[in-house]
Structures are given as C-alpha cells and as structure tokens.
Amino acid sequence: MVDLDLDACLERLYKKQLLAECVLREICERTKELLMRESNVVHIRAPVTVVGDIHGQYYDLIEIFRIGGYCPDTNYLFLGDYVDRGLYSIETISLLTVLKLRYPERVQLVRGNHESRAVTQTYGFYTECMRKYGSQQVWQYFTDMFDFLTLSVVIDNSIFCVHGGLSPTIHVLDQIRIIDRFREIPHEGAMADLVWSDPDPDKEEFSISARGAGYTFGKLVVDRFLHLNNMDHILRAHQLCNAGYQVLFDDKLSTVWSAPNYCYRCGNLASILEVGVNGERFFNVFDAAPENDRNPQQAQLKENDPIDYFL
C-alpha cells in the first residue's frame, strides 16, 4: 500500500506534473471507496460553484480556480466530461480526483458520457495514457473509478444537477436512486439518458436524439419533472454554448459549459455557475487561459479537421 500525501500530490498537480502510476492506483482505489458510499442522488447545500465540461483543458481548469476560488475556500460541483478532446486529460482528472479525496464534502464529481471506457478509447484519454505512461494501466485505474461516480446532485432540494438531461423512464428521484450505476455506461436506458440527453427549445416532449444515445426533451417534460419532484430548476452541461451558458424554458433549465475555445479552436466563451445561499444564480463568464497560447501542441491541433462536438 502506497503512503499517500494528498497535499504533496496537489502541489505537484497544480504545477502540471504527473503523479507516479503506483500513486494513481492508490488514489483511484481510495476514491472508489469514498464514492461507493454516495447515493445516485447526492444532496448538498449552497453556496456552491457549478462547473460544466472541461475535456482535458487543464490550463482552463486552473483558470476556473483563479476566478472562482481554490478548494477548500469554494465548494465545487463538477458535472462530468473531465477527459478526452484536450491535451491534458490525465493532469485534469488526477487533480479533480485528489481534490475529491482531500475535500470530500466540498468537491462533488458527477459522471458524464465521456467517463466511459468506450468513449475514452475513441476520443483521446486512452491514447494519452498510453503516450504518457507507456501502458493502459492508468487508463484502467481511472475508467474503473468512473463506474463509481454519482449520476446526479440536488442543491438545497430545489436544483436538479446532471450531466446530460432527463429520461422518459424517470419521473421521480427515487427512480434514479435505484439505478445500478457501478458499471460501464449502457447504450440505452435511464443511466444512458441521464448522461446523453439534451433539451430542445423547439420541442415539448421527448424525441429521438441525433447523438445516437439519450433523447431530446422539451418544455413540458421539464415542467412535469420539476413539479413532480417539487424543484424549480434543472442544471446541466454536455452541450457547447458559444456564450458559455444557455438558459431555456422560462428560466427552468440552464446549461453551463466550462471549456473555453473548445478543442483549442472553437472560439467559444465558457462559464461557471455560482449558486448562492438564497438560490440566486450567477454565470461567471471567462475566456481561455493565456497559458494555452504558449503551447505549440495546441497550435497543431487547430490545423486538424473540424471536430464533431456532439460527443
């Protein structure tokens, strides 16, 4: 068993230094033990700062801490999609995992559709692990840990937070609580819908999604879900927003997107959502961290083919 000094790990990670493979193994094992005790619906209290997709954009994660405050001074809720697409998925997920271990009551990590073996084998995390560690072991440690991440968080019994969206098979929170989440994300069903679905302002009900997984859902679906669960807002990530955020359905649903200049070439803004003790919501909008411009690898990425941001 490795003797873990979490503060020393954080010091390294804040300098963008990789942790040893044996250390990551121990971190992932301990994180699984911690996450295993969490419900599929975790209840927390405001104030809390909510973060959307990060996608391996390490410098922009540090920018989030610069503008929103560092842990443990600020409580954070991360809505998933920590890896893939960006250049620093390992540094990003390592930092977030150690923060969760160090400050378990102040950091909440929700599962996104990219916290999956199938997706990470295609969109960058697996390849990055092979390149930086020379084997698939680190990828295995993290993807095994992903199976333990919670599916949703409720803030002050009034704001439902999830990575993607709603499901035609879920009407009340108890139906989320009974999902067997400790596995790879399935291709269909309630668990898949929570991480894959999207709101559609032109629809009223559920419709087939162009993503090939999950559904799109409209205003009537949102109104019904909020009424049945006695809540007043849905907060999710999962969709690129050029302004960094989007509010729909008469202020009943918000999307928060936290990866500025997505894939180092989309040119979009990003935001974090600060939820106050009285339920007030403030989108803190920010641009890409200046460190991104000093990296020649990112300049090369911009020259590649356009990306399909649906995934």
The other form holds:
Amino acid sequence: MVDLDLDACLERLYKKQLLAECVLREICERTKELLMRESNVVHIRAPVTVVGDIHGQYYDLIEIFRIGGYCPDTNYLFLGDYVDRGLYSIETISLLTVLKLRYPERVQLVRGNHESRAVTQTYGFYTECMRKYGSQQVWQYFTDMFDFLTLSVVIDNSIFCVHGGLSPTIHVLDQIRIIDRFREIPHEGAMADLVWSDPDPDKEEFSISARGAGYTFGKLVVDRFLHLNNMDHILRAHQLCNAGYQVLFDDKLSTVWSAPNYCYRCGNLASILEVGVNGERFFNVFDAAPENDRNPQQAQLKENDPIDYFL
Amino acid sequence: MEVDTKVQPPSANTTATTTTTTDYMDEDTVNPSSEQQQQESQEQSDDLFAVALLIDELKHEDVQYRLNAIKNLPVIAKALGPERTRNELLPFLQECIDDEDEVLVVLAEELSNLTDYLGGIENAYHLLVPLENIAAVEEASVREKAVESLCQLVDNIAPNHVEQYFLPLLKRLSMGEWFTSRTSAAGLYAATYKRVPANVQAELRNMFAQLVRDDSPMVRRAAAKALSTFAEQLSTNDLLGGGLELLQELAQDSQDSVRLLAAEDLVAFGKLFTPEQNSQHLLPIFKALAEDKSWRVRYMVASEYVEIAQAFGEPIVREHFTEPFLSFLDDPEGEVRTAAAGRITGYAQLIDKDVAIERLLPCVRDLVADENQHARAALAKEVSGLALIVGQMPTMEYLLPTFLQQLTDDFPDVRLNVISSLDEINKAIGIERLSQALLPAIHELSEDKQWRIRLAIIEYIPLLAKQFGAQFFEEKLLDLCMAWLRDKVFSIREAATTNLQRLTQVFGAGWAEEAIIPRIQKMATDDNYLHRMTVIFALTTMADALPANTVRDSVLPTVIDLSTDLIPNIRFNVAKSLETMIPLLKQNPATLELISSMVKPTLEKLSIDADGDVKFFATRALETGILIN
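Mind sharing the form predicted together with the partner chain? What's above is the form predicted alone.
Every chain and every other molecule in the complex is listed next, the one we just looked at coming first.
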C-alpha cells in the first residue's frame, strides 16, 4: 500500500508536474472505491459551479479556477470529456481525480463519451500516456476508473445534469438508477445515449444522430422528461458553443462548454455555469489562458501540426 | 462514428531492463559461494538478455520500441564490444535508413555518442557512412541533426582521417544529385575548414562558392545560413576577397528568401571587419537590403536592426542608420512597422538623445494610431523604455498624451502592454504627473472586459491612493474598490481584498474602520456564497493592519457570525480564517483572551460539524492554534 499525501500531490499537479505511475495506481484505486458508492444519479445541493468539456486543456482548467475560485472554496460539478484532443490530458485528469479524492463533498465528476477505452485510443489520451510514461499502465488505471464515474447529477431536485442528453428508453430517473454502469460505454442503449445524445432545436421528438451513437431530441422530449420527473432544467455539455454556452427550448435546456479556443484553433469562448441556492443561473464567460500562447510546444503546433490525433 | 469497445491495445513486450529472480525449489540446497557465482553469471546473462531484447527492439514494428532501442545504442555498443559494433551494428543501422523521421533524428544524434565504443578515436570514421546517408534524407530536421553530429565528429577525428574520409564525404555531398545532400554539405564547411591545411582550404573556398551559386534556391539558402560561421574561419584577406563577394552575390540573389538571410550575415561580417571596411564594403549592402522591394527582406533587416547597428559601430550608425529606421517605422507593410516598433528603445540607446527626441518621437506619435494592431502593441511595450531615455520633459510633451490613447486602445494587448510598464513610466515622470494622466482612464479600464487588465489597474491603486489623499480617493475611487469585491472573476475579488489591506496601510486603521469595514460587513448577508466568502478573506487579510479593538469589535464578530452559515464552504473558511488570526491575537494582550472566549468555542462547535471538510479545518485549527501552545 502506497502512503498517499494528497495535498502534496495537489501541489505538484498545480505546477503541472506529472505524478509517478505507482502513485496514480493508488489514486485510481481509491477513487474507484469512492465512486463505487455513488448512485447513477447523484443528488447535490447548490451552490455549485458547473463545468463542461475540458479536453486536456490544462491551462484553461487553471483559468477556470482563477475565474470561478479554487477548490474546495468553490463547489464544482464537472460534466465529463476531461481527456483527448488537448496536449495535457494526463495533467488535467490527474488534477481532477486528486481533487475528487481530497474533497469528495466539493467535487462531482460525471462521465463523458470520451471517458472510454475505444475513444481515448483514437483521440489522443492513449498516445499521450505512452509518450509521457512509456507504457500503457497509466491509461489502463484511468480508463478502469472511468468505468466507475456516475452518469448524472441532480441539483436541488430541480436541474438534471448529464454529459450528452436524453434517451428514448429513459423516462424517469429510476430507469437510470438501475443501469449497470460499471463497464466500458456500450455502442447503444441507455448508457450510450446519456453520454452521446444532442438536443435539436428544430425537432420535437427523438431522431437518428449524425454522430452514430445516441440520438437527437427535441422540445416535446424535454418538456415530457422535466414534467415526469418534476424538474425545471436540463444542463449538459458535449457540444462546442462559440459563445461558451447555449440556451434552448425556452430556457429549459442549457449547454455549457468550457474549452476555450478548442483544439487551440477554433477561436471560441468558454463558460462555467454558477448555480445559486435560489436556482439562479449565471454563465461566467472567459477566453483562453495566455499560457497557451507562451508554451513553445503549442506555438510549434500551430506551425506544423505533427501530432496526428487533431482532426 | 464507429465505437469499437472490443479493441484491445497492443500487448506490451517486457521492457529491456527486467532482472529475473531465481526460484529455488525446497529440495535444492543453497550453497552460499556458488550462489554468488551464480548471481554474477546470472547478472551477466541478464545483461546479455537485456541487450538481446534491445537489439530485437531495433527491428520492432512499433515506432516507440525502435526509438527506445536507438536511445540505448551506447548500451548495445558497449555489450557488443568494438569489433562487433563496427562490423555488425553499424552496417545493420545502415539498413534503417528508410525508417521513420522520428527514429532517424534520434539515430543521427546517438551515432555521435558512439565514438567511445568503436575501439578508440581512430575508428570513429566508421560513423561517417551512416551519417552521410542520413544527411541526404528528405526531412530537414533529420538532416540538420546529421550535420550537427558530423561537425562534432570532424572536430575530434585525427587530421589524416579528415583528409582520408571526411573530405571525400564533403565532396560527395557537395556534388550530390539531390538538393538535400548539397544543403547538408553547406553546413559542414566551417567545421572542416579549421582542420585542413592551406591548400585544401583554397579548394574548400571554391567548393563553397559553388554552393552559393547553386541552381537550387534551397541550397543557396543553406549556404547563406552557413556563411556567417564559415566567414569566421577565414583570414582577413580571404574575407575581404572571396567572402565579401559571396555576401554581395547572396544579397542580390533573385530569391528574396536568400536575400533576407544575407541580412543576418551582415551582423557576423560587421563584427569581423574594421569600421572603415564596414563603411566601404558593407554599408552599400546594408542600404540595398533596407530598401529591398520584398517586404520579407526589409522585415529581416528591421528585426536585426539593433544587432546590425552594434556590429557596424557608432560613427556609421549616427550618420547612416537613422534614415532607414525611420522608413521602417513608416513602411507600407505592417509586419515591417511592427518589427521596427519593437526595436525603438534598443535603437534609441545607440544614438544621441537629441536625435532620439527630434526624429524618433514624432514617429511614435504616428505609430500610436497605426491601423495594424500588432504594430501598436509592439510600440506599447517600448514606450516606457523610451521615456527613460529621453527624459522628463520630452516624455511629458510627446509620450504622456499617447499613453491615454494606448490605454483606451481597442486591442487588449496594447492596453495590457502599457499598463504593465506603468512602473517604468512612473520612474521617468514621477507619480504625480502620471496619476493625473491616468485618472480619466482608470474608470474605463477598471471595467475592461479582459480581467487581467482590471487586475493590472487594481495593483496600481494603492500607489495612486497615496498620491491623491484620502478625501479625493474616497470621492473618486472607493466605490470602484468595493465593486471589485463582487467581480465575477475570483482573481479580481482576491486582488481586491489585498488592495483593501494595502489601502489600510496607506490611510491608516482609523480611516479603514470608518470607510471600509462597515461596507464589508454589509456584504456578509449577500445571497451569493462567493461574496460572503470574500468578506471572510477581506477581514482576515486586513486583520494584522488593524488595532486590537477593531479586531475585537468588528472583525472577529463578523467572521464568527458566519460560522452558522448554511453553506459548508463558508463555515470551513471561518475555521481557516480563525486559524490564521490566532497568532495575531496571541501577540496582543488585549486580544489574547478572545481566543478562549470567542475563537475556541466556535472551532469546537465546527469540529463536530456534519460536513467532513468543516470538521477537518476546524480540527486542524484547534490542533495547531490552541491545543499546542
């Protein structure tokens, strides 16, 4: 058993230093034990700051803390997609995992479609682990831990939070609770839908999704779901928003997106959503952190894009 | 998108450095001495096993394994011994030549590390063969590495080997069919030149000249890049003769990508020549390049302006360099103006103060309104340096008016660059004049959308406060300082609390008690927990600048009141705040008893809170602050 000093780990991680492989193994083990006890629908209370996709953009995660406040002073709910595409997936997921372990009551982590073995092999996390650690162990530790992440969170019995969206097979929350989530994300079914679906403002019902997994869903679906479950709002991430966030369906659904200048080239803004005790919702919008420009590796990336997992 | 959940990643081979442990069966007798021998030969065969694995990895499908093996070439070479390294390893590596660039670049570097394992420096020439091949591949970064290693080698091998092996290699590369070999050749001349006798040097000079006149612009560029280091090896005569001629040819090349490299060479040549030679031979070249029709060439000259000027020396600069520089500041191409703008201070240091004031400052005024935002941003960085050079009066007359313009520029980088250098401007003209100029802009900047600009202004407030005095400050700036406590960005709120502490130090505790504390206390009932938290941070930070009765009557009660807040985050920050304040309370006998009367009961109550984090911080505060004395 490795003796873990979580505060020391945090100190390293805030300096963007990697943790040793054996330390990460222990951290992931303990995190699995912690997450195992969480339901597929975790209930929390406001106030909380909700964060969307981060995708390995470590400097922008730090920017989120500079803007929203550091943990544990500020409560955070992260909606998934912590890894892939950015240059620092490992530093990002390590920091979030240790924060969850150290302050379990102040941090909630939800599973995104990128918290998956198949996806991370294509979009960069696996490659990054091989490059920075020389073996695939770290990737295995993290992807095993991803199997334990919860699928949804409800704030104050009023706001339903999930990474992707709704499923045609899920009408009430109990149907989510009975899913066996402790596995790789399947191709189809309720669990896949929750992390892959998207809202469609032009539709009323469920439709086929262009992503090849999950569905698109429209206004009637949203109204029905909120009514059946006695809730007021759906909050999700999963889709890039140029303004950092998007509000749909008469303020019944919001998308929060927290990776500014996505892939270091989309030029979009990002936001974090601050939910107050009286249900107030404030989208705190921000731009990419300046450290992204000063980093020579990134500057080189803009020139010749050698890493092939960028689309 | 297909989502394949059945794919397993490639199974990892065991890595090379595993040590096998010997398992003994129960019936085996363990003989201590033979065990040690066994262990030694076990270690030896472990080493050989490790090396065999490495060698296998050299041929592995996966690039990562090949890379790992190449990085360990010295290990393999050491195990194989000099003969086998020369006869088997090096030829084998030859076959790797159509390998991936990633591998080749590491190979090129590692080959130069093998000189110790070939059986003495007299065998180092064996490395030339694989390196020559690598020097001819398509990928430029790989070729550069090979050239680097070759230069290292030619420095170390014996003179007769230079003639016997290296010169033929150089000739083959210089006359290679593909431009790739010839570009690599250019980089080898400087290193070779110093290791050969005079007659060979003459030959080398001719061969290098051929490269300068090569048909392919890529080769001519490589020659232009190599010219500086090559020129440093030449005697003065050869420099003035052939060397100068080559520079002139390159400076008049049909390709602007070649001409702009000649601009860089000017620096090296300038340093090698005397001032008279510079004036006679280099000055015309410089002038031609500064007026080149291609903006890329002018851009390069502008970027290197200070270095070129320093190489030419003061008299020439004073007479000939200011006009071209002014043209650059007014160049039709934005990039050129930006490059020149970024060098204003550097150049101003090289000329007379009067010239700087008369000629440069008017250009600065024009540049402030330049349509190119990068030019404006580059200028904004330089203005403070200029202020220090030209002195107070010209700064007041020319530069101060431009600050305001820059402080309210559309482009955030301009605003940020000026604000970041306020300290230096302050040194030039003094805080009084600066704050007067700044005041109109402060309100606009304090609401800037870029939070880092708001941050820069906040950090300047205490200095300005001292300047304006309490009354003026309260009228114009106090509301602003309180508003920042509610800013939507945490870092601003944090800076705002530090600001209040510094203001307390400037104006005194009495003033803080009246002007600030009541307003902070009002925030303690804010709906937003982040604002209530700011109250705790502000009071805690200000505490050590406040007198004992204020701490007793205002600070502590407000903080302790929040210990019953419904939100756990507030409660554990109360605990942390009390932990911070305990040492302060201990210092003063008037506040000492507050620890037992107010602080301890609160912490004890919090230490049995339902929330885990509240318990943790309260317990820690009790342990470090109270129980341990």
